[in-house]
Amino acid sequence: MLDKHIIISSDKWLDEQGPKMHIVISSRSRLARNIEGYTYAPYAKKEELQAIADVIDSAINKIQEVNQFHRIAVPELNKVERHYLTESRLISKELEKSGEHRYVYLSEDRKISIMVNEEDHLRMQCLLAGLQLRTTFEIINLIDDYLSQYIDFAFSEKYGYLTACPTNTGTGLRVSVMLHLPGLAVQDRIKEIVEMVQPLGLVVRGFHGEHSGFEGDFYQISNEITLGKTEEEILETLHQVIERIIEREEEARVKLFEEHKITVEDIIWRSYALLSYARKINSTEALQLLSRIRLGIDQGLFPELTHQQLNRLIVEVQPAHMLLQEGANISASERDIIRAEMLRMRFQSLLSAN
């Protein structure tokens, strides 16, 4: 039977310091990469997905410094266990929708995590919090360094890394960063960030990534194209734009409190209210009073509140976070009850400190 506190751990990277953090909550490296001769797993039959597992769980026994990563087998998990590790962003919503011979590798701080046959053999990622996407990479990059010593990836001279999806051909390599924008969102331009990444090759999503909305002026922008360009053109691209939408969000952020202090001032400490006070809040709206909060943060509003723990509460509030550490089969009602109170225990605290 699997130890339920492997589901349910700490995601220590929210815990940590990280570059230009009042504004970019993580960055992430993934690499895709499939076993030369095999069938790509949305395509190949159980047996097939069965030696596919067995071939990288052999890998990964035999490098000490993955082989303490804990292993699990996605279609034993629960519905909500599936939907809780989608929502700390370990797994893919391809891969949480399950299916044999899927598996995960977590490692301890929860920072790595390799997933088998989801859309492709093997999707290894790193997770840190601020702006260190090179630092993601390396990481990432040094366990893909270990596993080809014991695994013949599929590879083209011609086109790189061979993958199931055409737009990951190539190096394999998908980066993304996780932005707050509230002061652009505001101003309503959100667009020209989306028009201004565009040409080269990149795409605005929302806060749950792929065909998710735009909520809690939360955005990720990633690489949409890995083929043609080298890892460091990719990386450097990215961190670039990144750069350049630090430099629009902070000049955002001045106008706005120059401008309007006082209006701004009072949505954060209406938001701060309804955290402090209301009994029921569901999942969408914590996020959006989360996000006036974390502004607040940076106008000094909330000297005792970090963004760490900021950011924790933003993964916190999520659903499958609110059923499992609950323990119940509980209705979304009673759940945003429950998040009202959580929300309600950890601002009235901070009431108190003041």
Second form
There are 2 protein chains.
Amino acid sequence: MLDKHIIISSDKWLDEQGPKMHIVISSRSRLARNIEGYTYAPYAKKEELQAIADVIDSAINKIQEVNQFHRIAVPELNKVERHYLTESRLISKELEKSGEHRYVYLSEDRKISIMVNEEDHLRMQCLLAGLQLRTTFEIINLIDDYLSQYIDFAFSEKYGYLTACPTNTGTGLRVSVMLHLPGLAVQDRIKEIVEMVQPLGLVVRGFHGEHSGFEGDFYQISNEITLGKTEEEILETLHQVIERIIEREEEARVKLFEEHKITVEDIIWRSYALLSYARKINSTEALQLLSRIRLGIDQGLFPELTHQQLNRLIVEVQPAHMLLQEGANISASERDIIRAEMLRMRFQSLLSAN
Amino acid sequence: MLDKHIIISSDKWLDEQGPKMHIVISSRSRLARNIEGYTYAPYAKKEELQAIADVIDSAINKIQEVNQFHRIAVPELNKVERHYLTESRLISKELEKSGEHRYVYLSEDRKISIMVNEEDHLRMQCLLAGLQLRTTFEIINLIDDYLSQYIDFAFSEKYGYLTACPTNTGTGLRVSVMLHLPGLAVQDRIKEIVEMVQPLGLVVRGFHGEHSGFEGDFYQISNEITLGKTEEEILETLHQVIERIIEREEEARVKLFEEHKITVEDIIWRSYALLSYARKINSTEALQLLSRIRLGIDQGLFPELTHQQLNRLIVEVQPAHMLLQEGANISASERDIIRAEMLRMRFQSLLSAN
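Same protein, different form: I have the form predicted on its own, so give me the form predicted in complex with another copy of the chain.
Below, the chain from earlier opens the complete complex, with every other chain and molecule after it.
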């Protein structure tokens, strides 16, 4: 079972401020590493998986002075608890669905998570609010440096770090930024963004990662290939692209509010109205409505609301978050009722009548 | 130009209470009469139309002691003013579009209107709130009796009152009731109502009469044929049918709130939310949203609101009402903005936070 402490603090990073928060939800760097001499996790037998986990646990224990980590054994979690961690972006969908000898280590501040025996033996990520790509890399790079004192990572002079899937071979670095692009989306200009990033080896995904739709106008942009590039190049490429997208989104929002002020304000206030009064809301609709409120914050329509509060709501309206907070075996339709209740309370308490 | 006094008081009947108002918006009786020896209005020349109008004016002046009437010459009204009277249901679409020598007489309390040179020389109606079919007939019948002292109505022993269109020949009586049937509509049972009334010579129309859709779940039921039946039979048939429909709608609402309480409350509160916060609303959407509030009043969700207030709003959100109240040449999109503003003010002042 998931520790109560984990549940309460798993989305801590959401409460922090970060640069460009009006457009950038979060930045993330993730390193893939494998231990020399061991089979890749997808092909390893049980005993080997446990041996790998033991090597890693021993190394992490040695760096507890630097960072306090909380270890969670995935098989000990029920379905909802696993999905909760995925929703909080602390583990991947793959780890969520995995079996024995899978672990995740979470730092006290929840900014760092280390997955054990996912596709690679180690997947280490740092997640921060706003546009802090370089900082996320520096933090996770430091963890990598510390662990490499105690673990012999599989490395080839020719290819760099070796990984289970060739797309991660090289630096093993995947960087991603979650963007909120309602301005470009409403002007049907997302295609333009996709075309801008593709030639640079970057890819656009939805709020829920791979194979998810673009619900709520959230877009995650990340590098697809790590081979043949330095960490610096990967970071710089993504950073430059994000800066350009931010500029375009800012222009799009200005244009939107200049040319269609009433229409946009109508959409935003209708969203606020539904969040404040609906009696049932599913998670997809909630995400859409909250997305519009987020745009409204940027335009000064909700001086009482912060981007952080909104980001937290966006995470907390997700199904497993709702279930764990309610702590009961509730059906999907009951969940929609409780979600609406929660949103109603938040919005009616956050805002005075306008 | 339409007298300011007319504009202010044209929807007076809306403020009165009537029986079964939770389902019945209004009852109406209308008598068609023609003057012996004159051509029917659609075929009459200008001079004859004026002669007809003079005969009627003289008669109405003689009964001013009974009822004070305000005479309006239709050709003197602009397009918006004419449509305003149609929206208030004081004149017909035909009179709205007509030309010279067309008049309407409105009683001081606006319950009675007498159209001159519509399809028939005289079309006299009485309109009351709620289910008051018999009373509307008694009132208009009395006016008919008074006028017949001064006007020789075209009458045949065989056919009864003669009219321009054979469907009105006989009693010349058309009775209609405007119903609000969200319970039956949501259960897809309107077909059942249509099938129930058709064999009885009754017909179902929408909120805006002939050839209009069933916007907002409003249904007008009226007799189609007057020939071969007495006034008493016509009234009794419609009254009995309406009583049966009311029973079914009441059952449908109970079932709806028993079996789908949250879903229905969700729909009603969402409607309230949009009326309270939207920045632009067209008249069709306004009618739909107000229809749901009306259902909410019946279910005790809005103790501060009365059916009368809602009925008035339903009339006042119509395009020509909006235009005359604003008194300017505003575009349709500006009208939608002003409509939303008006609804927002009404709803935010009528209701405290819930």
